[in-house]
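Encoded as structure tokens, the following chain is the form predicted on its own, with no partner shown.
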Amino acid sequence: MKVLQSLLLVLALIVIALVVAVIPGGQTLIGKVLPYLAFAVFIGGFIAKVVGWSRSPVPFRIPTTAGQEESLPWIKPNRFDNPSTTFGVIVRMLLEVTMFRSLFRNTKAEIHDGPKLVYGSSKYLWLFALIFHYSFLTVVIRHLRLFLNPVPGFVQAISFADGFLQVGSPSVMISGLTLVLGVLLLLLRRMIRPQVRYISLVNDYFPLLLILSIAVSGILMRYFLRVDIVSVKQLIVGLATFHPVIPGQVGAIFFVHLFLVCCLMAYFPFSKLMHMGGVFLSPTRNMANNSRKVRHINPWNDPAIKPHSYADYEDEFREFMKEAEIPVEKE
């Protein structure tokens, strides 16, 4: 139900962008207007949510530990999974932000017969977040030509590289494909495990299928239903240097791609999307574990409020204790 519901949103955006499209003056709406709006919707929401971070107060040291933690000296720590340094968790968050590392750590627990409890290996989740990310870096990387006059040589390098194969004309750019691939393979991982499916929401589903939409529209426009490019360049810039032109040769599919483009951004701020700005301020990544090196006094402590020790407690609920049968330190 919460898939057909987000499927039946994201069609409902492609019937809004189709019937816009051909309606008098909805070109100038969806190329002219709406982008600008989702851009700063896009830019408002994400600096909003940053600075919203970045106000909340984190007293105490609570980074992810996944290693050995730095003690005595010969005691090898893992300064990389267990940092303990500031460069420590600049690597680990270099390893988190480009390799997912967290992720390749994942493993699975599964109950055998006996009962055992019996942990293995979960890497896939890991491999599909790879092949997803890095096909939209690509695909976002090659866009940029539509946007700049003259391209840059990094993007004509890449946008070569991802067509290097040259199957027809025009060729094949494999991050598209594979941009497909990781969407799918992330819906299908929330659709058939249960324990994923039981906890995913409308909200987990509807980025994923809005995504697809987006991919499976430009795939369209470039292999079957063709668009003029020099007419989508046009516009583009125009966009990108505020003089928007609405070209008459570019077709209601492109349309349809540039509106879900800019229902992504808008809707981007505001959902789990985010995780993409949230992972540098993080206090489980970017805290080093070093509590065993530096003493951290919370900040709120009220220094009229003296500390109360066990012994203390102990001493006050003694007797209670004592009735309900547990264990005390001093009879």
The other form holds:
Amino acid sequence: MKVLQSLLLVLALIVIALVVAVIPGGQTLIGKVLPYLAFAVFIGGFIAKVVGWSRSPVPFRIPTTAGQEESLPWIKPNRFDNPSTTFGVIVRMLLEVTMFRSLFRNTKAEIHDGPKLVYGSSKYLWLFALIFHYSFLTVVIRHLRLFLNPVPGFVQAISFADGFLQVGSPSVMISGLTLVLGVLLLLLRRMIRPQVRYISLVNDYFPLLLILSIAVSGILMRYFLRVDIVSVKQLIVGLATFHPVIPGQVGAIFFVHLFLVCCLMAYFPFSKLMHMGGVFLSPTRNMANNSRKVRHINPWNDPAIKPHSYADYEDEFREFMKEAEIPVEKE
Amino acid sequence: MYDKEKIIPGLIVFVLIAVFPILYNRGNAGHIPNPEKPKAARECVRPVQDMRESHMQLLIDWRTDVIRDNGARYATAAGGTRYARSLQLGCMKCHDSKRKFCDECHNYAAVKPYCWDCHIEPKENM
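Based on the form predicted on its own presented above, generate the structure block for the form predicted together with its partner chain.
Once more the chain from above appears, this time first in line as the rest of the complex follows.
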């Protein structure tokens, strides 16, 4: 049901793009105005979201004890899974951001005959997420060839590696196929596993389907409904140099693709996709577990409120305590 | 705002990456490709827009058809021009300079077609 709602939303966006691309002035709207608006919402929303998060105080070190904490000298600590130094935290963060170690530790719970509850390792999410994210990254870097003039070497190198199978013309890009594969795997996981399906909402399915529609429209444009790539690059470089133009004849499929990308950018800061910035602010990932070495003071403590020892407390309430027959240390 | 000294540099890095194309181009759209058009020829094998969009598919279809399936080596364009279905004997009869024709757009769009893995690249005075 929720997946159908998301699908309808994405289809509605595609229909809107198709209609706007053919009405007079519509191509100007999608090609010259919308990208700027979407980009501004993306950057502004992203910053606002991160600044909003940064206003929340984090009172304690929140370690996730996936490894031995540093304690006595003869007990070997796990430096990266339970780091006590900034360097350890940086390594843990790098491993998290580039290799998704939290997902690697994902578990599943199953009920067997007995009834017996069994927990087991579940690596699917980790594997699918790796396929998806690295494909997406490669696709984004490859697209820089349409933004940058002249095209720098690293973009050409990645495009070359991506197309090295030399299948067909234009060459099939591996990352395009694996991106679709990754999205489909993540989508199927959500739809097939009952536990995940139960907690999935429209805002879980919608970004997946939106990204799928972007990937499919891109693949259609590259291999089937060809567009003039030189005009496309002129349009995009025009945007990046603040002299937007709509050159030559560019097919409607390009405007559908661009419109969907703009939707993704504008939707990004208000969605779960903000985990891109949020991963760096995860308290369980970005804090050293040094609670036993360093005294951490609550950031919201009012400095006017002084520490109140038990002796002071007893001094203040001795009469009442005696009256209530509570034992006191000092008579 | 807590952890200012880490969050603000992080956000600056994010914005710099996001606006990288704007910084890289510095407002200059650069060289716009202007492939040299043949002076003598009347018509191309397909309409101009078709060629702009899908000449690479036409070429690979010719390759498969002529080289692998022993297909026809010659064909006739809509306007009656007879042409060889071949890169060097067909296309480059009129578009005789790789550098002034092919490379113009291919460099612009960072496309490296593997035509010249098998064909011998024409020597041109650079």
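Keep in mind that this is a model prediction, so the values were computed, not measured. Numbering follows the first chain given and starts at 1.
Of the residues W53, V294, L127, L220, the one at the hinge where one rigid part turns against the other between the two forms is V294.
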